[in-house]
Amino acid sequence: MRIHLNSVFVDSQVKALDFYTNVLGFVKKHDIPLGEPVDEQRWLTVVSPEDPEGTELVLEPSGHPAVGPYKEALVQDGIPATAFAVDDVRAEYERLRKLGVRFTQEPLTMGPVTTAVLDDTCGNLIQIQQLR
């Protein structure tokens, strides 16, 4: 067993879409219309460049009534909606933060792990993380 697929709601897919690909460096991989509206109800999938055929982030649309509420809690408690692992915390720190990209925390290491904070513009917080 592995995992194929994991989700973050996001408020607009096609927000979603331009700052996962355009900042983060994601490329998509399957985009199929669902339902009206079509730039906001579709199978929406990226992957990293460097495993294209490896785990799928699905942006997943938002209109479930428990998702507001539910991304919110997160937010204000400083939860991460999911991690995502980079090679080096600090230089993609410093690439997204001249991109524009808001952050919550600073890198930070504990331990074995060095971590920072990002704000996805969709409605979450997504960690970056440097395992040593």
Contents of the next structure:
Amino acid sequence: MRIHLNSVFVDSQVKALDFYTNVLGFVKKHDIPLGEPVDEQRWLTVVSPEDPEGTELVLEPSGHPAVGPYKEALVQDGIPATAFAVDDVRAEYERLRKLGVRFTQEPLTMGPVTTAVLDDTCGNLIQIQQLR
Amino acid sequence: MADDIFKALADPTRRTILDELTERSGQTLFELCGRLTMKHQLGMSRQAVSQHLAVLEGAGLVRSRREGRYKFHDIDPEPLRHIAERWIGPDTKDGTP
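Since the structure above is the form predicted alone, I would like to see how the form predicted in complex with its partner chain looks, so please show that one next.
After this comes the whole thing, all chains and molecules, with the earlier chain placed first.
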């Protein structure tokens, strides 16, 4: 068994695709229309350009009524929806901040791991982490 | 008021929370929990950390602020000044010996 997909509930798939590709730097892998409205009901996944055959991140619509309160509660307490690995958290923090990304946790080294937490502009917090 | 402060400070976990908020003010609950777990091996539930924060807030030593959809916690050391001055007197640095 392998982990093939991870997903985040996004407020808007159009906005999410822009953020996850143009800002974070992932690339689109699958984009299949599933219903109406066509822009916001897609099977939409992105992958890392460093690992295009690797785990796909599903940018999933937030339509279910439980999703809103769930996301809101996590964001309020600063809890990330998922985490991505980077080589250098501080360098990514500087790069993303220049692009206007909002961080709820600046880079912090705790033992073997350095992390930071950013807002994906689609209702989620995302952790970036670097293992030494 | 002073009783609340002494009660809040009596617990080592709460003193550690104040240490961490001194290092960086404006932390989310998530960051604080991470620091307690990773730096101090205090692996407790978020709910337990929330309760400690509530005690610190009640004593006026921590303030929570909402910023958009986020909630940050800041340290407010001001109440401690009154405690220090109670026995030591006002700060007279550079004053007469």
